[in-house]
Structures are given as structure tokens and as C-alpha cells.
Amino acid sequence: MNAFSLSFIIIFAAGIMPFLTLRWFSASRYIYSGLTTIGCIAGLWSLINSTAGSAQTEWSWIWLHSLTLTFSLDSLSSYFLLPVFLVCPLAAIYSFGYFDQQEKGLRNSVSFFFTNILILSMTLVITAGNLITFALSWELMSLSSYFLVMYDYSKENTRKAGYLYFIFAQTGALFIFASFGIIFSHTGHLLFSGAAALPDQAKQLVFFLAFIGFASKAGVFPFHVWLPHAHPAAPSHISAIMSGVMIKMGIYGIFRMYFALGSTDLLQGQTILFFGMISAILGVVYALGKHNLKRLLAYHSVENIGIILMGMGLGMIGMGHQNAIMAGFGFGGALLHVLNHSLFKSLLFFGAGNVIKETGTAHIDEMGGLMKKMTITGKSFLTGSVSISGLPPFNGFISEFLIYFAAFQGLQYGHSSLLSSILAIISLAVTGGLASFCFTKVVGIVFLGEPRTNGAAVAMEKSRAMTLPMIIPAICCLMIGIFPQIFINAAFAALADLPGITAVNPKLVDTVGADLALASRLFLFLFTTVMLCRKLLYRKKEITQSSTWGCGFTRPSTRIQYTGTSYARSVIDFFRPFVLVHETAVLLDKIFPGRIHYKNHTEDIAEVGLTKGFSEPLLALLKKLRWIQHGNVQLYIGYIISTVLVLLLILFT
């Protein structure tokens, strides 16, 4: 715990420093990035040491003489701390290059401060040992991230996104606290472990209440509405932390709650699996329909959370059938995907930040040809794209394979488990296919081909602080793909301290890891062999450059390139009932046609449903009750007194 508390202090100090060194712009950035990185590395160091030694460490402190704040570290918390300490230092380094405008010094310092508060509150959430500690840390996390989203508060869009995020965070928190309340009312104390003693029906209620709350943080469809607004509004490294790490806290919460309750009802697993499938498929379909690079990536978070939930759901179904292999591989796959997603998603957000900063636009159809000018960004982004599409030999494939493994286990059961496993396998396959569809679109339209606008033509790679945070996760992605055993074992080890789960035969885990390693390495080997053969074939050959064959078209311009919109069109049409497409087009219609133009924009069915089906009727209803709120304080006090009286009458008769 020593290195751990040290890292805590360093990160907090790093958050304060930018205020003290406000006058020296460069120095303050150096100090901030340096200290935060050191703090996170210290945290990482303590994790590596602690997992080898004792299983559980606890630490408690009585606050305000009445509330006991407990912090404990078990295998699951240690695992979830990994992404925090891996991604946050990268974000700190990235912010060095990203916040390069001196005139925004104070605003940057505030952002630095809240970033570190966010890092600390996330570690607190993960290490929280009882309900009240969890609740306090959770609120601290939501609030600090709210201030981070509001960085560009002068823009109206940002303020709207921040407001939306705030509402979702708080509503979600209400659901979580309600579930905590039910636990407390049954057990009378604040420990997670007490939840196991609840009656079955209360367990069901607690689980689903908590699930809604955590799902709104994690961005599970249809509770994800804030996510595609908040991510594009925040600075890129903040999006990386929020998407790579913070939304995983929702996943952590579901894990905690599920194992604390110890209920193995199949319904819970099937519900989680169902939400996972919906999130995965619709997340990627909406991503295909988006043209704003960061919004597109935000929808991919919805997709990946869906994949994680599918793993969890399968794991829970496995628990219900007491199938250790299915449970272990489902949960293990979900956990590994948590780590993988934090790596490639932060990488992609950093890349998006670089591209947007250089081209001055976030619209992907206004970019193009960046691979030649921004080589490092382009290559790392390509690595991230292949990884997030779940393709071998990169990391996304490893975790998806584990989830497949669990799903195939489920095929041996009858009826409901069989059907849900079949659906899980097919949705995982379709999600993978659509994800690679979407990322060929991003890579192809943004980085390949010819620049479509002036902004894209003059883009250059500038700061090393902005490319280094991309190179490191890119290497990690490949490493997890080639040496999967260590990471698979780590994911399985995270389950060790959880009650009720039977450990999977370590031999089987090792075999699966070795097999995956074989597949990745063999593929890499074949690739290198073919590459060498190609080199040989091209020896002493004439290689010339020319323009792309225009198929008889002699005066090509960069504007005739296929756009992201047209690329995704067919799939969007296929999913029409779930994606609302608005098109405005002026087409060729007269003999002497005028200027034509075409505009389309896709809408999220959850967002529309929430606005039309919930907010608007609610507002209409509340409008009728507005007379209650008239501003007369005496009458307000009257309301309170009469309410108290009525309540007393009900209670004491």
C-alpha cells in the first residue's frame, strides 16, 4: 500500500502544481505531465508488487465521526486499476502537446486539476470498500469529469453536452443509490458483502436498479445518449480517459454488484447479454452513420461496452449453469476486453485529436491523404483500427475469442441458454464485420487517398508529445496479440478473490493462450515470408508512378473520391428501422439543372425516443403544475409543514 499512497499524493500534487506555476507556461506543463506520469507509474509499480503478494489489503478511516470510509484492494480492483494507470499518464503526456496555447493558461490549469481529481476519484471508486465510500467517490468522479467536458464552455454545443452529461450522470447515480438504499434497509450496515443475505426478490430489484445506474455511466444502449455528445465536446485526451477508463467504472460496478449479491439467476445474465448485443450492433451501426470523427469513436465505445457486456452476460449464464469454463471465459473475455478497449480507444482518440487539431475540422469527409503527411499518427491509428475491429494478430481478437469460447460453451444447453448463445455468437460476428467496415471507412477516408480540402493538404505532424502516447498503446496492442498468455492469465487472476466463482482449470487457460499465440505468430510469420518473397520478386524490376486509373475519366479531381457517407450508405439503409436517416437533396431535375446538393444526417433512435417519448410528455405534464411554483416563500414553508403533517399522520395512525 505504500507505493500506492505515494502515487496518490504525487498525482494530487501534480494537479495542484499548475496553479502555482501559472506564470511559467512551459514549466507548468512540464511539471504537470512529468509528475502525473511518475505518480501513475508508481501506482502501476505498487499493483505489480501487490498482486504477487497478499490477496487483500484494507484501510479505513472514520469521517465526521459517523461514516466509516473503507478502502480495500482485491484481485478485481487491482485489475481495474491497470487501465487507469496505463491510460492516464499517456493522456497527461498528450495534454502537454495538446494544450499549447499560452493565453488559455488558467483554463488549462483548471483542466489539469480536474483531470487529476478524476484519476484519483476513479482509483477511489475501484478501491472503495463499502457503499458510502463508493457513493462519495462515484459523485466525485462524475463531477470532476463534468468540469472536464465543459473545457470549451464558450461554445453552445459544449454547454449542451455538459448539461446532458450532468443529467445522465446524476440520474444514473440516483438509481445506484436507490439500490444501495435497499441493501442498507435490509442489512443495516454499509458493507458490500451484506448484500448476499438479501431475499431473492430484493436481490433482483437491487441488481436491475444498479444495472440501470451503471449502464448510464458505461454508455449501454439506450442509456448512452450523453456519450456521443460529451466525447466530441471534451478535449481529446479527456475523451481518451473518459472513454478508455471512466466508462469502465460502470462495468466495474456491475461486476461488484453481481458478485456481492451472489445470485445466479439466469434472467440477470440473459438481460445483460441482451443489452450487450443491442449495444454492440446498434453502436457500430450508428458509428457508421456519423461523420464527426470523435462522435464516431464515441459510438464505438457503445459498441465495445456491448461486447464487454456480452462477455459478462455469458459469464453469468455460465454461473447459472455452474459451468466453470463458460463463466470463467465469459468474465475473463470481458475483463480482457476492458483492458484492450482502454488501450486502443485512447490511442484512437489521441489520433483523432491530432488529426482534428491539424486539419481544423472534425468532419471526416473533409480530410483525406493524411497518411503521407502524418506518418506516425497514421500508422498508429491504423494499428488501433485493426485492433478495435477485433482482427488478428492484434489484441481485440484475443478478448473476442475468449467470449466466443464462452458462447460456444452455452450451445450445449437447451432452449433459452441455447438461443441466447446462438444470438450472441452471430451478433459478435456481425459486430466484428461492421466494426471493420467502419474502420476501413475511417482509415480509408481520413488517412488514405487524396486530401479533400486545403486543411487536409497542409496538415503536418508537429509535437512528439502527441505522437508518443499513440506509439505506446499501439505497441501494447500488438504485444497482447502476440503474447496473449500473460494477459489472459491476468484477466483470469482478476476473478480469483470473487466469491462464488469456480476457477477454470489453469491448464485449459494456458492451452487457449498458447493456441492464440500460435495463430498470431503464425500469421505474422506468413506475412513476413510473403513480404520477403515480394521483395525478391521486385528485385531489378521497373517500378513507375502514375495517376490512378480513372476508368476512362480523364480529368479527375480529389472531389470525385468516394466519401464516408456514400461508403456507409448501403449498411445504413439495411438497418433503416433503427437508424433514422434525414436526407435533404436537390437533384438534377430540369433540362438546365441548377446546382445540386445533398445532405444527410442520421439520428439515434434512443435519443429520439427519449426526447419524444419521455422528455416532451414529462415537460407537458409539468407545465400544467407550474402554478405550484410561484415564488412565495411563506407558501413554500406551508407546503413543507403540510407534507410533514400528512406523513406523520400516515406513520402514526
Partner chain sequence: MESILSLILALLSAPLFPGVILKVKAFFAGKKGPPLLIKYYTLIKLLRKGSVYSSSTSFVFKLGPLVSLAGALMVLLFFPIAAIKPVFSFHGDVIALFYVMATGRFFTIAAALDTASPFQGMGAAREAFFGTLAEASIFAILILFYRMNGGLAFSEYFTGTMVISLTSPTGSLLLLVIVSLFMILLTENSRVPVDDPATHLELTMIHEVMILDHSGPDLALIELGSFYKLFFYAAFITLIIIPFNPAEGLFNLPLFYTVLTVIYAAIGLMESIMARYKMNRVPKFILTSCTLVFFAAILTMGFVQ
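Next up, the form predicted alone. The previous block was the form predicted together with the partner chain.
The next block holds one chain only.
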């Protein structure tokens, strides 16, 4: 038995153990967290060994005497397994502190079980070697994550989020399976490799059907509607897994299908790039307008999936022009951002879970001043915020730079490729600026200033199990930033087993990596030097503390602090054509005014369009057809007989 198989058995056993140890609450959590961590470390160990040794590994067996289930491990699947085995053990440790209510022991055990089923199913999706194996694993992943979203099923919002997620997951699966059906109808077998033999028109159809299906799982705009509802509903460590790892299965699917088809049509790359740009910009704009901390982070997942898609789109355009540098750096940047996003997004969701648990609210305008009481959470969250904003010396800067590099390669071409590259550069810059603005809002309002509520005033750091999973990814974000060469090389190595892609000159990759390392280290050195100088200069001076300037108010209070609404209002106003804003305001209208207030609520145009343009007309139509339902069994049998007769007439005429 190898380490990979052993990790499977341990993770599955870890999911079962909470049921067997239900009577012993603490022991149950210790056993679950310990075994899941050991299982993931074993999986990680097997990846390191497989990377160092032979290229591909394959397993298969016959199921139901007819279907062959095949699993294989190549360079791309090994790379996508990294986030699974890095983030999931952190989530398991985090759950030890997060699930601390003994009266919810059975519900927690069910959640532990489905969490580990989700871990295993994601591993199966990534290692699936043929279409039927992929489809079965995909469904297992969708169903297990649905049960995790429904943890607080007694709440109406949770049930709504669960249903919405289920509908999007199954609709996406239908598109994916339709693309698989077209491949099977042309090739007669279930191997991914058969897709390369399809006619060009069939390839286009398969690619775009699969893209819609995978985009639904990845949270690409406008298929992301489930995502801002599911993340706030799920427990925070589940949100970390879903956002940090699970949505990347959609990205993996797009990668796998693109290279299986072997098509280098520019239209595919330009389409992916377009959806990437829209997702990146609108994702961060909607995040700016949100007041719920987890919903805000969910929209940042849409933004970062957009950045990943931009890298993929540029890579595909590079493939179309047979430009190895553009293709390599586009795909390499996208892959490195997959790993980076899994780290800083899980960190941010863990941080959100900590502050929500302590303050009792997810509304950022009801927090404030938490940096003094929850120092580890605050500093780790700040690290994740700088990382996700793409600033040096952290990891987001490295992957976004690679995508910039690919985009600048496209400037040498004319017409559509030139325009695509220019738009990609502008979109990346706008996205980075807006993300920085959004996280200054989050960190400033949640962690700085004075507490706005009693919950924020009494909040404090409690459990190491909930802070350790933040510290580890925070350190990883910094390490990738100042030692990027090894991680850039790993991202490029993930492309090694994919057909059709030409390897980029290793010297160029090393040079870019070395320059990025130098830039990050120089930035870190300057920052550290400035901080040390400040400390030395203030060493012998008396430091006094006084109340913050009250802006002319004689009795300053927390009510004069910036709110999330006031901070982001000017930016939201600029994007009004794409953001629906509902305002309620009573403003100053006389010399001695009464009580004034201002409140706004932003709406997602994709969600509004889906509701107004599809769901409501469909429901109205179904209401008109309600007369068909009488509750009469004989009538229903008549419907069935009539349907069968009509089908027979169609078939034999």
C-alpha cells in the first residue's frame, strides 16, 4: 500500500470516528482533527515522492461488470492536489475550536463526515482518468458540499443558500455531462484523450458547454450567484475549504478539458479572458458594497477566480499564436494564483470566523477595535489582506506579475490579441487597486478604531486551534513572496505532462523568479529598516496617548467613525451602471434638523437578472399550469399513458 492510498483510508476513517466517539466530546474532536491532519500529510508526502520519482501513476478497476473506473496522477493533478492537502488539515484543526458546543455533537459529527467525504471526492475529481470516473466524483463532491452548506438548516437563509447551491451545482453538472456525451458519441469510449479526435465544430461545442458547467462551480460571473449565499451560510472552516479549494475544481476542469481537446482557437482564449476580466472587476466592486464580512469575502473569490481566468485566457491566446512565453507565463501565473488564493482566502475565512464567533455578528459596521483584543487574528488577517491585494512582498504579487508578463507578450500581435492584452493589463491594474481599497475598508473598520458594539468591546482571542490555522498560511504567503523561484518552477512543472504546450526556456523562468525575489526582499528590507529606525528614534522619548481628533465634535463617539457604506460610497457610485444601489436617507434639510440617517443596499445585476428575467417568469408560467395537478391517481396514469403513446408515435412515424 502506498502513501496515497493510505491517506485515503485515514481520511475516510477520520470521518467515521466522530460517530463512534460521540459520547466523548473533546476526544471526538481530537481524534477527528488528528487523523484528518495525518491523512492529509500522508497525501502530501505521496505527492512529493511522486514528483521526485516517476511521472505518471495510474489505477483502475471494473465497476458493475461494465464500467472501468480509472484514476491517474500526472503533473497537473499533482499540482491541484496541493491546495487540498494544505488547506483541509488546517480546516480540520480550526474546526476543533469552532465546533465547541457539546449539544451539537451529532450535527458536528455529520459535518465532520461530509467534510472528509468532500476532501476525498475532490481528490477523486482531480485524479479521475476518464469521463465516467470524473462524473461520479463530481457528483459526490457536489452532494457532500451541499450537506455542509446546510449545517444550520433550521435557518431560512441557510435553506435558501443550500437550495440555490444545489440548483447551480446540478445545472452545471448537466452542461458538463452534455459535453461528455458529445465526446462519447464521436469517439465511442470514455477517455479524455479521445476528445482530441473530435471535429473542430464539435470541439468548440464541447469546450463551451464544459466551460459553462465548470464556471458554475468556480463562481465565474454571471454563474456565481450561489457563491455569496453559500459562504455566509456554511461554517467558516467549510467556507475556507469551499472557497480555497473546491471552486478550484472548476478551474481544474477547464484546464483538463482545454488540453484534452487540443484546440488552439483564439476564440476560446479570448472568451475565457473576457469572463475573467468581468469576474475580476465586478467581483471586487460587489465586495466593496457588502456589509456582511463573509459575503464580502465570497465576492473576492469571484474576483480571484477572474484573475486566474485572465491568466488562463492569456495562456490560451499564447497557444493560439504558438508563443511559448505568453502561454507558459499565462498558465503558470494562473496555476500559481490557484495555490496563492487557496492560502490567503482560507486565512481570511478563518479570520472572519474568529471575529464573527467573538462579536456575534457578521456585519462589519458592528465591529471595530479588534486589533487590540485579537492581535493574532488581526495581524494574520492583515497579512491575508495585503496578499490578496497583490502587494509585495507577499504571494499575490508574484502570481499577478506572471500574468502581467504574459499580457505584455501579447502586445506584439495585432487586432484582437493586441486589444485583449491591453484590456487584460488595465483590468488587472483596476482590480488590484480596488482590492487594496476594499481591504483597507475591512481592516480599518473591523480591526481599527473603537468597538462599535458590546460584542466587539468584549471580544478576545480564545482558542489556539483557531489561530494556528491562520498563522501557518500567513507564513506561507510571505515565504512564497520572498522565495518565489521554487513555487514558480512548481507551477511551470505542472504543465509538463500536458499535450501541445512548449516548455518555456528555464533560464527565463529563473531570471523572472530571481528578479521578483529581489524586489520582494528589497521591499521587506526597506519596510523593516523604516520600522527599526522609528523604534530607535522613539526609544528615549515619552509617548503619550490621547483621544482621537473629534473632527470638531466636542464629544467624539464611535458613531463618527467611518462605516463601510460611507467609506466605499464614492467608488460604488462610479460603478452604478453595473451595481444596483437602493438608498434610504433622511438628510439635513433645515437649520435645526431632526435625527438623520443613511442606509444603502447593493444588488448583484446577475442575481437580479436571474430572478426577474428567468425565475419569476418561470414561476408565473408554472402557476398557470397548476390546473394539471388534480391529485387524482387515475388522471396521472392517463398522463403517463398519453406520454408513452406520443413518444411511440414520434419514434415510429
